[in-house]
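Taking the form predicted alone, here's one chain by itself in structure tokens.
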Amino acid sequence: MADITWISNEYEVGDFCMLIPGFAGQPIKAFDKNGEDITSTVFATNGFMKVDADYNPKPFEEWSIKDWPQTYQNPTYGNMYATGIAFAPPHSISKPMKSANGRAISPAPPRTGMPSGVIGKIVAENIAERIKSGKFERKHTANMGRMGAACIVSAGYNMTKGLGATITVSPVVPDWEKYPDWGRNIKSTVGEIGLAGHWIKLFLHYMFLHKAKGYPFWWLLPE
């Protein structure tokens, strides 16, 4: 049976939940120039690439946003980066639990388009600066514990009766030091469903195509 990720709210299990297969990367093997297998150095056991995160096992009470990567660069091979869903997270984002039969329930960190776009941008900027200066300065960083995200899910297409679920979260990875009660800024972490979300989703669709095709002023559009 495949590993299962259980996502639910923290108020009453069952109000909102979703069961999905656990995330896993491609079973890629890595070898150095001498033919030595370096797979365990480059990739975590889940198949995602290791980056500048703290992968040392620690209890939930010791988790911190400092565990999360800043530059998304492999610590051993400086010319390798992993962005978006490609990097190996140091741990889940909510307290691990177990079902009645002992199966692990571990909410996976979301890597939606907005955080992935931000991460991809800072990696590209660091690579560009390295090419121009020849130095590993890594001036640009993006920690998911200091990053907000928004997601809009279509729930029905209609010009006047369409629905869209709009979700915002800040920060993506809970910061229990800054927000000891909830781990997040509750004022900036909301969820709404309605016609406005449908129109925003439609608008973003065309904005994305405009940026992806490099049309005039594409760089002004945010990630």
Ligand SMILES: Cc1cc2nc3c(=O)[nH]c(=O)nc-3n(C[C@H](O)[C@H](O)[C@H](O)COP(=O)(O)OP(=O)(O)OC[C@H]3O[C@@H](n4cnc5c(N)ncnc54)[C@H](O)[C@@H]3O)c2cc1C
Second form
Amino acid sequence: MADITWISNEYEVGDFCMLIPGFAGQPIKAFDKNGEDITSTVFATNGFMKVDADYNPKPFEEWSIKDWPQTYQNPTYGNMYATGIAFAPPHSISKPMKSANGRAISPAPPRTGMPSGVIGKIVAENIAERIKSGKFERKHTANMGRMGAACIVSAGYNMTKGLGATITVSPVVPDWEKYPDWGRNIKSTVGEIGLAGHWIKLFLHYMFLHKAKGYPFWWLLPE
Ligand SMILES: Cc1cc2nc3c(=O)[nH]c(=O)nc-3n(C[C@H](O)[C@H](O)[C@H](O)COP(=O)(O)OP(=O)(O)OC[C@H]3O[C@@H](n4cnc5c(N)ncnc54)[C@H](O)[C@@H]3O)c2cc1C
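Having seen the form predicted alone, can you show the form predicted together with the named molecule?
What follows is the whole complex; the chain from before opens it.
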């Protein structure tokens, strides 16, 4: 109720806002083989798993895509990885702000289907090569500051009157060194609403099922 009051105080009718639950990992405890509690070594305080990110606190002006993980491997326990939503981000992705009431506003990184798929793939490739060769060369990397993402939200199912909202961002984590004005390539960071989005969503539905079932040429299909 407090949150709803805050939002109604802050915004005019017609402004856009979204109510979502706090984003946190599962409250899992971790113990080593001697029974010692290693929870704080494996997990960040928000419950997500620590990986090869730079978790040193730093001001927004010093944030860099280099803070973001490449291999998603836990630095202490090399046989543990966290892909997709499970890994702990080093910080939020936009400049932390405060509402007029002093409430912190710090957007979490969108680890949606596409980045999760790309990260899962490179982690699987590194693990497979490690098992086969006995060496860990970290050949495959996926930094969210060098990765684009597309997301389509269905907003009406009909072949002629359907609606979909298509959103692309490139890169997912803003790279202020490469794109000093906006942090992103503004030409490939777009949002469109229309019937085409519905058709693309339908196509993706069958494409991903084809891939998940390992049907012919599944490996050619992107994440
Ligand atoms: C309604 C909805 C719509 C979405 N639409 C889009 C979209 O249009 N585009 C887009 O890009 N993204 C979309 N997303 C986001 C996308 O689905 C997620 O970002 C993505 O699935 C995250 O992948 P993940 O592998 O990190 O986690 P998940 O896909 O959640 O995979 C985690 C898996 O772990 C399993 N699991 C959990 N606990 C245990 C346990 N104790 N033991 C064993 N297994 C366990 C779960 O069953 C699950 O299969 C949507 C999400 C939702 C909920």
